[in-house]
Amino acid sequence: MSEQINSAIRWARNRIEACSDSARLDAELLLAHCLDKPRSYLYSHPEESLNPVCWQQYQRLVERRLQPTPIAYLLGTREFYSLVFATREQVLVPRPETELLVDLALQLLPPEQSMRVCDLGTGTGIIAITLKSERPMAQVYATDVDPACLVLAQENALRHAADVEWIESDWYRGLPRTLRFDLIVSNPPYIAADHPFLDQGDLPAEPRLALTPGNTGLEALQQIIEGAQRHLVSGGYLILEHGYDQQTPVADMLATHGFSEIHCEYDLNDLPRTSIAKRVEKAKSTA
């Protein structure tokens, strides 16, 4: 006798709790995608039996999950600012509190003017490819170490039609030394080293080198930092993605190295997630 759709999703569902918070929806996606269907179309043909090609695809599906694998990993995509990016597992997977990132960015690019922006180390795209989606007369670029991310990230931008600079470097050291941004943006690894959540839920699948940067979780942070004076233009703007708990450091990072109007957001947890500050001239000596 042939699986059922309803059958189906109960026995996923009872199989993916061992290593989700939410096995019900990864059971419905999983079972969407192998069906080639929207999530509405399980819960409007519940009986509806599945084909033995279809039914192996799911139960494969079903237990890469149990390894366990991201289900971004598994479906190929990610949503992020209602635009759907493609995934792979050498990339990591896009997450909503990088809204609140381009949220901020957004209120600091006027849409009437032609502004320069550096997203660095974009990984999938997500970032530099939703602020030209929104801020089409931006000029953005982006930057990432891993060759990989940024072949994804440019397929990423045939998909939206957005036109970035992609560009091959370490954080700054790919970039041309006379090139000024009014706004750097970035979302780099923060999690230390040592950090037991690295071994916990999915991040385990997910690459290391995008999760931490070395033993403090500081060391990507205080480059960006270091670097940024010389890459912006006098008032423009640092936008960082960060732990919870970096708020002070990076705060101290940031005044250390000459930015003011320093302060920090909280995301939707109410955890304190991304900084911004501004840079500003160094004044002169008239000795």
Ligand code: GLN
The other form holds:
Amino acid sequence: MSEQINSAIRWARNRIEACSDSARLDAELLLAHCLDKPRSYLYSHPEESLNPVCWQQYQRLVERRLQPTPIAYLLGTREFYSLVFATREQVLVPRPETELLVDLALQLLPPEQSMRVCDLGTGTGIIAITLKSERPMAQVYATDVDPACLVLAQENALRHAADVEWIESDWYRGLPRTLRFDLIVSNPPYIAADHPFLDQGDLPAEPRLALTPGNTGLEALQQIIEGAQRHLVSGGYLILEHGYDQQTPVADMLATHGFSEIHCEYDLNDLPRTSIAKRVEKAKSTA
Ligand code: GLN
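Form predicted in complex with glutamine (GLN) structure, per the form predicted on its own context:
Every chain and every other molecule in the complex is listed next, the one we just looked at coming first.
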């Protein structure tokens, strides 16, 4: 007997519940993917029989979901800021909370001006590509230390016809020393290496390099804040995504490195998530 759409979803949901809070949605997304149909098709054709090839493919995907493999890797795409991005294992899955960083950056980029922006540690390229799509006049640069990320980011840029300058670089190290930006943005790794969170949910399937920078979780943020001194114009801004418990240490680091107008914005879960600060030129002593 062949499997029907509704019974296949029920079977998958029961299995996926072991590893996901959104088992029903996951089950539907995977089946719609196998059928190459929108999710609404599942509701309008609940009793349609799956052909054996599709049923087998579905079972394989559900087994991979249980490993766990994030849905974004299984589907090969993830939506961010209303654009669809290709996703791949070895590259961090885009998170909805990062849309806050994009909103804040857009507020600082007037549409008619050619501001120079850099996205450090771009991963899939979501931040750089979204900014370029929303602000075509901006000159957007993006770095990543991992060449595999830059390959994927460039595929995504092609998909959205976004002209971004991609640079392989460990934070600022690969950038020309004289290159200065009006705005630097980053969603760096910020989870402490011994944080139990790293073993939960889908995180074990994602690249460690993109999640944790070291023992304190602050190492990458520290390097980015230090280097921003050299690479921001006076009056330029830095926007950083960070952990919900890092608002105070990030503000302290920013203040120590001569930033002003430091403030933190809260994400959709009402957690302090993204800090903004302005670089001010140190006043020259006249004494
Ligand atoms: N916000 C992500 C998470 O909590 C972490 C992303 C990152 O380290 N930049 O899963």
